[in-house]
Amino acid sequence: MSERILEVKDLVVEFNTDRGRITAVDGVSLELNKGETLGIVGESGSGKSVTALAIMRLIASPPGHISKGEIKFKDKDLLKLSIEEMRKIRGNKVAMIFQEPMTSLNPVYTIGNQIEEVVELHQPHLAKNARHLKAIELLKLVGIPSPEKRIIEYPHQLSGGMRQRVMIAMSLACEPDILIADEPTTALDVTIQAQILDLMRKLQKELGMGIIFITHDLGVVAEMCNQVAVMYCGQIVEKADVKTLFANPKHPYTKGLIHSIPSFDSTSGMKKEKLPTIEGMVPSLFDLPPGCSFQDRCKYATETCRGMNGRPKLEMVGSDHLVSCFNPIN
C-alpha cells in the first residue's frame, strides 16, 4: 500500500468582498499518496487554484481565510502551524508551479540570482560557490542546454518553455515531497508542453515525489494521473481513480468535460464534427440555485436536483468511487 503524505479533510475557503461573503472552496477533502499524481479538473473559477493555494497557506488575509478543515501533510495539520514553522514546510517539502512563469520570475534579476536566492531561503549552510553549482545542477535536471550560460540571463531572454523549465528546477530545489502544478503548460505549445509533461513524469520517478497537477485539461489528466478529483463551483463533484473516472463518468459534469475532448481516427485524422459543449454558464458564487449547482445546465436534473434540500452529498458508487449527484448516471 502506498504511503500517504498529504490528507485534506473539508476544507472551507472564505473571500469577503464588496458584495458579501463567498465561499470559493465548500468542503474539500482530497488525499495524494508518495509517488503518485492527483488530478483536480474543472472550469475556471471552480476553486482548483484556491484549494492549491491554501494547502500552501497562501490565500491573503484579508480577503480570504481557511474557516473549516484539516490539511494533513504526513503527521502535521498545516493549519495549526505558525507563519514561521510553515515556512520551513512551504518550498522544502510542498513546492509550488504557476500557469505563467513571466509573472513568476523577477525580469531584473538572472535565473541564477533567482535559483540561488530559493537554495540560500532553504539550505542556508551552503556556500555561495555551492549555491551557484546547485543552480547549475538543477538547470542540467530539468533539460536546460548550456546551464552554465543560461544561469547569467535574464527570464526575457529565455522562450515560454525555458522558463516553465526554470520554475521546476526552482521548486525542485529542495526535492519536495510534494509538488503542486497549477496549469504549468497552458501557456504553452503543444510540442513544449508535452516536453515538460514528460520531464514532469521523469522528474517524479526519479524523485519520488507526489505531485497535485491541476487542469482543465481532461486529455493531459489521463496521461499524467493516478486520482482525479473533478470540482464544480468549490466543491468537488466526482473523485475516483483515472480509468475508473474515463471509462464509467457518474456526474453528468464529468460526462460533458469528457465528450468535450477532440477524438483522433487512425485512418482519417482528427474528426471533424463539432465538438460537444456543455451548454450554459458556471453560476456565480453569489447567487448559487437552491439545490444542485450544476441544475441548470444538466439534461438528467428533475425536481429534487432543484429542490430546497442543499447541494448533494459526494456518496460512494463504487470502489474508491465517489459522486456528489442524485441522478448518479448508470
Second form
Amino acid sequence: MSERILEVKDLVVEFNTDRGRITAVDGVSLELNKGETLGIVGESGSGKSVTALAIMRLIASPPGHISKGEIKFKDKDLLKLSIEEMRKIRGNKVAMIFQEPMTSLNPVYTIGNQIEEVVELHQPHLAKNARHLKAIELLKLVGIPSPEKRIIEYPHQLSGGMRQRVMIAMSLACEPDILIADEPTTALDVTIQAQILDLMRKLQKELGMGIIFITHDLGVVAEMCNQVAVMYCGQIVEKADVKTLFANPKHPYTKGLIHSIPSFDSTSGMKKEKLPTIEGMVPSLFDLPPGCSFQDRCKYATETCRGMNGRPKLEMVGSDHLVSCFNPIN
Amino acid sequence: MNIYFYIIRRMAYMIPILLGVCLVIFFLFNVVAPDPAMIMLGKHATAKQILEVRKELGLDRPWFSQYLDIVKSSFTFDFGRSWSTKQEIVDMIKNGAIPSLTVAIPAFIIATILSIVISMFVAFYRGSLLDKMTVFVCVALMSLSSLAYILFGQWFFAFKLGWFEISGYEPVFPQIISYVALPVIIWVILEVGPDVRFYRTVVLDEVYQDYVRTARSKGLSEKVILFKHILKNAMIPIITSIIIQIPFLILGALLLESFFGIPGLGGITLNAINSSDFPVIKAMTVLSAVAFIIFSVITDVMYTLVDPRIRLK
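Next block: the form predicted together with the partner chain, after the form predicted on its own:
What follows is the entire complex, opening with the chain shown before.
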C-alpha cells in the first residue's frame, strides 16, 4: 500500500449565523494516499467545499471555525500549526484550485505575475529570470500554446478553460504533495471539462501528487478517483473504493446518485426514457430531522431511521467499505 | 487605440457640452431670472433709466445674439467685467484661484491619503470593535453641520486658545499658515467621514472576491493580499471618487472661504450670488463645467493605467 499523506480525523466545522450555529461539517474522516485520487461527492450544501477549505485552513473566521478534529499532513497536524507555518504549506505542499476559473484570478495582474508570485514566495532562492522561465514552463506543462506570449496576458484575455489551466499551473508551481480540486470543471463546458480532467490525470502521473477531487458529478468520479466519500448534510454517508461503490452501493443516497447519472442505451444509441431523480430537497442545516438526515428522501426509511437513535454511525460493511445507514441496501 | 487621439476626441466633445451649458445659463439668466437692470437700479428707477441700462447691458438685442455672447465668452474665457466691482472677471478668477487652492490642495491631499489609509486599516480589521467604532465616528462626523465645525473652531481654537487667526488672509509665508490651517483642518474633518465610509465599502467589496481566496490559498500573507491584490482592484472606484471631487476644489469651499474671510473663488461666487452679479456667476458656472469635463477625461485615462480590462475607444 502506498504512503498515506493526509489523514483527516473527526473534523467538525461550525458557522455562527444570525439564525444560530450550524455544523457544516460534522465528524468527517478522510484518508489520502500518495499518487491517488480521493473523490468527495455530494449535493450543494453537503459540506464538501467546507471540508476542502478546512484542510487549507481557509474557513473565513468569523463566521466559521474548526471546532474539533485533526488534519494530519504527513506527520504534522495542520490544525496545530501557527498561521505563518500554515502559510508555508499553502500553495507549496498543499495547493488548491477552485470552481470559478472566471473570477479566481486577479483581473489586474498578468497571469505570469500571478504564477511567479507563488514561486517567489515558496522558492525565494530562484532569481527573477529563473522564476519567469519556470512560469513559462508551467504554462507549457498545462498545455497553453505559445506560453512565452501568453505569460504577459491578463485573465480577461483568456477563456474559462485556459484560465483553469493557469490556475492548475499556479497550483503546481511548487510541486505540491496534495492538490485539492474543488469542482474544477463544473463551470466549464463538456469538451473543455474532458481536456482538464485528462490534464489533471496526466500531471498526477508525472508529479505523483495526491488529489482530493470534489464534485457533484459521479460520472467524473468514476473517471478520476480511486477512493470515494459520499457526503450528505455535513457527514460522510458512504466511503469505498470506486469500483465497490459503483458496483455495490450500500447507502440509498449513493444508489440514488448513481441512478441519476444520465446514460445512453448502448444498443439503440438513444437516451433512456426518464432520468430518475432523488425526490425532495436537502434539509436545512438549521433544522435537521432527528435520526438520519436522509430519512425524508429515502424509500427504505423505517421507524428506526426516524427515531431517537441519533444519526447513524459509519460502520464497516466490507473491506474498506464504510456506510452510515440503519438499513443498508443488500 | 492611441491614447492621445482619445484625449483629443474627448476634448472635442467639450464643444457640444459647452454649447449646452451656455444654453442652460442663457435660459436661467436671460429668461427665468429677474431683469438685471431692475436689480441694479433698485425700486425707484424710472422706465427711461431701465431702458438705458438694458441697452448698455445688451439686453435689448434679440435672444439669439445674447446666447451667442455667452457662447463667445465661454470659449474665449472673456466674461467682461463684474457688475458690482467693475473688475475684469478673468483677473478676479486669477486672483481668487491662489487663495482658494492654498486651502483646497493641502486639505484635499491630506483628506484623501488619510481616508485611504484609515479605510484600508479598518477593512483589514473588519468586524472588529475598531472597525465598528471608526464607522460610528465617521457617521457622527458627517452628521454635524459644517457650520458647527467652523463656529466651534473659530471660537475655541482661534478665539479661546489663540492658536490660529479667526479670519482673514495674508499671502506671505509663515503668516499664511495661521490663516489657512484651521479651514484646512475643518475641510479634512468634513471630508474624512464620507470618504472613509465609501473607501471602506469599496475595499470590503474586494475582500470577499474569489481572487482573494486564491491569493490566500497560495500562502500569501494578509498584508500582501491587502496591499498588492486588493488595493489595485479597489483603486478603480477610489480614483473616480477622487478625481470627480477636483472640479469642486477649484470653486473653493463656499462656506469655509466666506467664514474665514479667504478671498478665494468660493467667496467671489458667494458675493456674486448675493449681489446678483450675473457675469461672475456665469463665468464660475462655465469654469466648473470645463473643469468637470477635463477631469472626467483624466479619470478615464487613469482607469487604463490601473485596470487592464479597460481599453479606451
